[in-house]
Amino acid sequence: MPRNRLPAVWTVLSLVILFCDAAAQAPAPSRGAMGPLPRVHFLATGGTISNRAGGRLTAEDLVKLIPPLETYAQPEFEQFSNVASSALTLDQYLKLARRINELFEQDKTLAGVVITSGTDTMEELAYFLHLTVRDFRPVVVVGAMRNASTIGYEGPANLLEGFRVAASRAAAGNGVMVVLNDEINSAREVTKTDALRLHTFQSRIYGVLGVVDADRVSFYRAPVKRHTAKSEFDVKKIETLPRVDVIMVYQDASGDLITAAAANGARGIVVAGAGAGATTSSQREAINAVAQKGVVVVMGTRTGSGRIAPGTDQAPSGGERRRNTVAAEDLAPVKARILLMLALAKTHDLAEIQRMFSEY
């Protein structure tokens, strides 16, 4: 390069670095610049989260524990209910589906929807709405394993991640999320793994969609099969859901309690069983007989993870078995009960219901 060229290559890279400078200490730009905070509406159910010695908090206290709320999203909070999980009705799960679909609806520019709920079942009212919830936009649960009178309460902060979740464009199309201890997990997936711990919620071998830092909301992975806004289940043509029961397989385990159960109304039964799906011989017997009778068996596992392919049995006479009974893949027991309620709202069809459950 001749060197009368040089002090002009040098006055340039000075000019670059001092740009660079001047941009990385400039202020970060104001909200108003950005455009408005992402509106977020906030539905209480009760659980942990509501807990305090003297009375339970309401939609409204728990938004008051966190003054940092405003910085990511406008709230809007309503009071569904203040119960615990287990003590909400399926009648609750069906009116909580149509008011979060009527929300959407009514309101093209809400960002999305977070909902407190007990730890307990969670899982369950998670993966209920993840089926019945017909549209991209968020929809984010959110809980704590301490009440509001312990040390350690960890409430603000799981429903602050969740308001930031529900708030996130990177959020949108990944379906219902169970954001707790700073993780992100699908609610197909998800599971309480721990009575009393907080890292209890887990998606096993699946891992996390995603993380809730200082920073952003980080996702690593999606949902792939079907959910909220491409799922077929309509609440609005659901009156009542089905009485679907959930049976153990154990050593020696008689087959009466899928008797009695089918006997006592239960228009469909999960049956846990043991490794890949084994029963007692006394289980399978009840298995084919109310099979018979109409009655849709679901065939699971106990082992808290691993699928149950259609077509496969390990029992001897499976053959018969299988002809009578539908596969819940990789589902959990208590999350095949809720798919199976929902598809027995549909039909009784076996293979209908088995492409369901390869489909969800």
Ligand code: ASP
Given for the second form:
Amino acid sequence: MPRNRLPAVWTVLSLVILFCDAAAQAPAPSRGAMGPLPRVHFLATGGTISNRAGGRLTAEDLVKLIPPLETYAQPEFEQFSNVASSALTLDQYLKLARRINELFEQDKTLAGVVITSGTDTMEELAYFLHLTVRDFRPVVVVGAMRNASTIGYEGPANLLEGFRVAASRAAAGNGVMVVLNDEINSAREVTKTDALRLHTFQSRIYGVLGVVDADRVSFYRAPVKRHTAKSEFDVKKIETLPRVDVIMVYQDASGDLITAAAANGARGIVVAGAGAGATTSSQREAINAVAQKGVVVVMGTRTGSGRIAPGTDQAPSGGERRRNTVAAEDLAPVKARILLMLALAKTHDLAEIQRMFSEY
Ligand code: ASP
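So the form predicted alone is up there; where is the form predicted together with ligand ASP?
So here's everything in the complex, that chain up top.
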């Protein structure tokens, strides 16, 4: 290219980058200015956001609580269930993932999906959907810490923000997000850190993906691990999920619970290890015994963050610790369980399962 054309090329490139950035961070379009508002499908599953003295709020009731919604999106609503998050079964998880995939497959103009859930196990539902929804469009999980009969009920604020994120073009490609308290977290990293406080959802060392403010939805980073549209897990092909249990390491813990889990039908066990994956010797013996019978054991950490590396360990006993097991990488034990259930629905090959733990 002739040298004198370079400045012109740079100018055009800068304008394109500026335009893309502005479009991604733009406030929600207003009706009339840019055609019809984005359509967002809302699935309500229950949780504190629906709790009220005298009976639970329905999806329709919840939408009525947020009149400003009509500035941002056209809602469609559906009652999937109306229970606490801990009461949802794994069969309902599969059904919900299939329903979202069906919505996206059948409706190419749908902008995104919002789901309300109880907050207790929300991070598990969100990560399950992050691995099983096969579309690039945003899926946002929302809840509340205070119920609708409480002063300071923040359900409507969180739900409106969830709709705004699902309607936002900038959210596409980020997989499943958890939106509460004005913050957007990735399903993979978010965890409930406090039993009662409003700021309970944190992505710990990684931080938020973005924030929701009065003027706009802003993103600062994007998830880099495989998820949603790039996931290999197909819930159409999974009838039921195999049993996987989570067992914690603590001082002088017996291996009996590991043995019992396997005897009761667990096809996989996630061990929430001490530090970088330590167990007691009784647990180590039990792990070796169940692994020989074909139970897949994944080593994680109970510390709340940090990575368990495949096949290596800094401790002198590391080789022994890693034998027969898959490393959870930086997944929290409850999320490692979700990934292990999906992995076991496809394969029992340890190397293949380790690949999945390194990629997702
Ligand atoms: N018990 C509720 C649940 O998880 C808690 C909540 O929604 O905040 O369903």
